[in-house]
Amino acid sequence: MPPTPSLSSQNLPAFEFKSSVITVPVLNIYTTDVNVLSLQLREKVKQAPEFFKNSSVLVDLQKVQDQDLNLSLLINAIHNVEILPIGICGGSEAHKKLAHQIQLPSFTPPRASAGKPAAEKALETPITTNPEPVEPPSNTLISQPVRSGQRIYAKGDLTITSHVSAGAEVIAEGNIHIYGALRGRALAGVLGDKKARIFCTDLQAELISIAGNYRISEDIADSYKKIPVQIYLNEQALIIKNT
């Protein structure tokens, strides 16, 4: 049986809601046949397994909210690629109904700014209190070695002096600076600053992404390997260029 709380450790707070800030990526539903989403789900997980596996995602039913779809069933696809839905937003009024059946919530549809498509857009869902003054993002330096299994976020940009391992991420809103071998992950721009642009010493990167779009190591050219190279966003494209 487990002890009974004491008078003092009653009195104290269990919990307490504070403002903040949460940032998803969105899965964009574009047809109600959950076969071909499935299909297609899985080809897309198998490019790139470790980046996918355990994501949270919010999934976008505003292009097919006047259309029937049977959501269980594409929660359940979505489950089965080992991402994780975290609610929809969009959707009719029947999208809704259906998802509060199944205990997912259902959040406003995120707003691109501008020059920037919503699927683009991490989604911002703040719980306001009261509301904090804004500052401006900070610049992260990591002086030590980021093991695997290690992950390390940046509100602004983000400076590693030594390697980062294989089976390690680092992620920044900015640019990401590596003076040394990157063989993990890392990705810049994660709110969509198509801007931004990573820097290495030496490309040995198991996953490179800008803004969203990505190349696993499979799709990088030899020729850029175990280099000082710069990454950044031409349009669409993830340009590699020697340094």
Given for the second form:
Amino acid sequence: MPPTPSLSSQNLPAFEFKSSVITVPVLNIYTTDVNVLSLQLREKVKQAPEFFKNSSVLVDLQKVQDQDLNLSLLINAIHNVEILPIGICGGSEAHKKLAHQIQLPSFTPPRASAGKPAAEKALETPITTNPEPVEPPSNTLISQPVRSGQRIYAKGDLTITSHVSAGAEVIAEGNIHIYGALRGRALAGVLGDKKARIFCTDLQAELISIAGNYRISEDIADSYKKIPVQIYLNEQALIIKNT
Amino acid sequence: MARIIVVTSGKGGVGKTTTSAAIAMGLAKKGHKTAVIDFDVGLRNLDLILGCERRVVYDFVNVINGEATLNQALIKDKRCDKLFVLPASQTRDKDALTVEGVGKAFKELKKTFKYIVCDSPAGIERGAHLAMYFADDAFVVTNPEVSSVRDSDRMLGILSSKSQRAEKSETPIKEYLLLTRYNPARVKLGEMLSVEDVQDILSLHLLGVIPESQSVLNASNSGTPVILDEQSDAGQAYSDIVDRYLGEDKPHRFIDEAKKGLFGRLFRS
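Could the form predicted together with its partner chain be given as well, to go with the form predicted alone?
In what comes next, the whole complex appears, and the chain from above leads the way.
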């Protein structure tokens, strides 16, 4: 008699349904002529056989949705170059029926913006982003007072030639220099740079922090207040030094 | 070119409405056609301070909703024919105001008025935001105490980032500081922040200091803008402010305690 599974293992769930999101390459089909398609696919795959081998694709039929198409021939052509179609999207009702016959799932097409060809995307981006070339570790200069409720974030160093009001927050991934009163919060090295420092000509801060090590106003000795100081980290300890 | 002035503060009870009424009257008295708008929808007060509460027919919300024309809603002041009041609605709330509606009203007002004074409600929500959104100049009214100064600081941050001028990257709103309810004697005792303390925190161009004065309360109760009380120190302080705003160079008064004793007064006058 075969051993029956124990009671406890029978009660344990054997599976679980979960939803998750994966990124799949999309193969846009522009022609219903499978021979032409097959030829061009072969050429493409020849350029980087290892890259394409056994990769899965979603076959997008949006551009040919109002044309007749021999779907099984098309899928075969894709299989022949060792690419695995996992389904179709954007096809007509007839296309979906054909896909169903060869047990290929139909998906709803991805959003229009996501489905644009790479060339179009590349054209779009420069318009929205700054045309200037990206500079290495930058220095942000603020010459206006930083008012209560305002928050300044700098990717590199941050220099302020005015005061920082109580209730304002100045944050930098690098050092912070303040030529004026610091009455608000200053957080330097927020991404963990332990070498970051805060320089300030008049310290009255609510909070100072370097790489997550902080001190609140109550813990800052009065003797350091209202004088020029620099603040740095020495093995987890925040040091305030009169400059 | 018409200028839109917003009288704002963040904190309530610091004297925005008193200031709006006084400077609007002051500008009108100088011969400039001036409109003063109450943005405090639901908590209408400006009409009381200006003594025209019994003549309100239509209000700002009616104009925005197209239920009345601007000419129907504007109330002409009885003491000065250059001053017009646009009252707020008492039965509505601030959601009745829209950017488009307010913008349209301003566009029309700008055709005929030289100065448009906006009395902002307290807070930093919709009403206050719309009051300052179209402004060219801002009068930041502050009392010499820490919470008022901090709220003004917050308001200044909003002025420089959320106004139409900021959004369109035009010349920023011109900001002026008005220090109200100032009491030099209490400053001397250390019970109140001094002008220097406030300036130190706000770094703002000081347009004037209005001393704490019984005449302000009297003026409010009688529905007469305090600027018309030429004998009072507060009235004179507001007159100075209007002159300075219009470009006159006047020395600041009422900052120091009156040192003169009885003899000094007798001999000087």
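The term rigid core refers to the most C-alpha atoms you can superpose between the two forms while keeping them within 1.5 Å. Numbering follows the first chain given and starts at 1. Owing to the predicted nature of the structure, the values given are computational and were not obtained by experimental measurement.
Core-aligned CA deviation for residue 32 between the two forms: 2 Å or greater. Comparing the forms between the two forms, the C-alpha position of residue 191 differs by less than 2 angstroms, with the core used for superposition. Taking the rigid core as fixed, one finds a CA shift for residue 159 smaller than 2 Å between the two forms.
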